Amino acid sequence: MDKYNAIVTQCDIKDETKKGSLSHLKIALKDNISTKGVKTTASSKILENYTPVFNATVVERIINAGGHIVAKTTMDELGMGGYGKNPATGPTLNAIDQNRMAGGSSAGSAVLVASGVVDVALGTDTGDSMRIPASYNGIVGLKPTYGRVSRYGVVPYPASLDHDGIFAKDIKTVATMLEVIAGYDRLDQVTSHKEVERYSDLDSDVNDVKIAILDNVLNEIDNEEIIGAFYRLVNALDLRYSEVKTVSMDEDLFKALPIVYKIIANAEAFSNHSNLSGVPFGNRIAGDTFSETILKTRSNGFSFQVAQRMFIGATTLMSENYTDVYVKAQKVRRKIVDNLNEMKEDYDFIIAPAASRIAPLLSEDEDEHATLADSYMVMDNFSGHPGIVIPLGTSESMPFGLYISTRAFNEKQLLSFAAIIEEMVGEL
């Protein structure tokens, strides 16, 4: 029985001809990678009867290197929230407190991971869509480099800030999976031809390093276990570094965040999704015209919060809006990507705690105490800079987690220097 209500189809994906890194692994995946033969509906009513003739890239790579896919999992409509609350099928609790939000919008990956049901599960991340599951469900969550790996059967919500990511227990299952998903794709032109490196080593050299507190999202949180489990995390850090400093984002550009996310993720995902309409995707619903079928259509098969979404992204590219407000969150994107850039230049590594607080509960306003360090992360999906949230702490029973920023395509170093603070926190 699936008591967390986290995953939307059951299936049994493998080839048993084919061995690999993963031959001993149970996979599940977000419900919008396309897998053939097997039902993809982005948790949307509009999709619920979707049925892919072909697999997504990753989902070929995990099935050659040994995979068994045994879940698609739950999401957020359309990857449309942060919070799990929003799946057709109703939302998905925590895997540890099931009174508790999992988050979202790749809510299910996560909470099946959390719960032991599968050792390693795939998500999208677009604002901090896996981070912020992982930090309220106590597990690992990898966005990569935007282009490591291929997004080509997944379904799109704002293609330029859309990642695949990674859900596991552990920094090492983590690496693995990647060195199998990663890499150029010529289904995905936006797929780097970097070399796919051996990141499940877990060695490269991270013994002198410079390490950015970036004091911004602490000046946010007021959770005093939080707070002292980073502190406590730095000074261990701080004896063994030469360099652990605090750093600061332009206030400015730190507090656009949230609202240049919302203008730029809503303007794409309009634009993206105009061809759920009924006629080349979708649960038609029939009208006595061609516009009365796609308003039927659409009408029946989005939920408020994401017609809602739509009707914002529509009216931010409005010709007398585009300038005045594409366009100049755009300008203002670039600028946040120029300081981070400025940051990283000095420093091989960013921290800060993941999040203000640990996964609210289901009967809470969930943005009633959300600050802007609950939305921050969203920064390296902006500037396609990779990013991971490990296990920190935990506050009132439930699980907290430190995110850890680097510069673009440093997974290999980002992935060492998170295995040596996972094993640093255990001993704290």
Second form
Amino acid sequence: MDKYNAIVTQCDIKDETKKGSLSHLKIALKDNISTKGVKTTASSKILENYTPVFNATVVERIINAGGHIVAKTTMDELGMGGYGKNPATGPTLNAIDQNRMAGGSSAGSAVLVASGVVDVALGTDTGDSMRIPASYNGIVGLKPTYGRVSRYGVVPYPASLDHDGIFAKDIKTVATMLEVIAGYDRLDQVTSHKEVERYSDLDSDVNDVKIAILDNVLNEIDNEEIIGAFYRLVNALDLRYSEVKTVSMDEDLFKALPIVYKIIANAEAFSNHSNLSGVPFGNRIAGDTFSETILKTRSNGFSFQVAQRMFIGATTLMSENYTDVYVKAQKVRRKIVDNLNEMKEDYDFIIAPAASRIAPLLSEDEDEHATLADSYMVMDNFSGHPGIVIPLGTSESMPFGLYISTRAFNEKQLLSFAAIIEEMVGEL
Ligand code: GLN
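Please supply the corresponding structure for the form predicted together with ligand GLN (the preceding block corresponds to the form predicted alone).
The next block holds the full complex; its first chain is the one shown before.
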């Protein structure tokens, strides 16, 4: 059944007595979202036997809205990866072409939605882990505002960048799910008290909005079909909206995006995962001393990819490096966010292709042709602003997506605008 290698555990989580807006929907969850009594491995060997005794807040909310959770899905181990190649259970295959990568880290969730196995799925997004797989599999992927959706019960990666997100084939379903899972949660102290709007009541008249094209991204792309589809859409937008202009992020800041991400993400991850020691959490491999137990547990439980990131994180946080590396990265993050805020003061939406390419072949070296256009969406993890990827076109019969980003807590307008573009793309 699982020809995409997208499922870690099949499950049957629901409460027959609850009816609500999710009653008719089959749902999958990325395997870093805690489910009571159902294994939650984060696709890591170190957590392969971990069965939570509680539900993540989003799970409680889904159950209360009548949802039926049928699968826990594969991911790059602990969220660390961008291609879905690195779950403990082996690579996840793209829904459209099984010789290609699924994109990650929320690989299995994207693939189950794209292949029609489920109607809607949750993933998480730290750098772009919802938005890249959405583009590679031709579906909608939303990363809401930081603090809009509770992360209580979600295995962290770097907490200052982690967001829960939603995949579906259409925007209406994404909006319906957001309405259920959004809102204040006393168990996640960064969640906002802001009112949860009726997101699924999409406004059909999003007028007078100002749209900016993020130039830095376009400069990095040489796939003509991606560029062609993007500018066909821009022309259509131009006819409908009075202000569609090109903007640029400061080029030095744009170039700094991946390295600042790497420093902050790995430093926080190293700290967050100090509990995977075989004592509070993690498959214990006993040694003669406490340190030896930790060493054996972590050496056995983490793949090389994760160990490497832990090493980078640990090195970054060493006292001799902290000021020069970690603190500097935080300062650059601030500058990136200031730059982004300036653009978003003048424009309601920033748009660009979601990536420079279609999903790479599994036989390819994924890093070889990656450009800055394949990692820029992390800008909105730094800022916490919401962003959505929707299908834009195809190249070699493979999908690619459009990225739309906006100001914090502007999800209602973002989803409404995305639904208008969804329709426009269909008519291009
Ligand atoms: N690709 C990025 C990474 O490998 C983002 C991952 C994510 O968003 N979880 O860290």
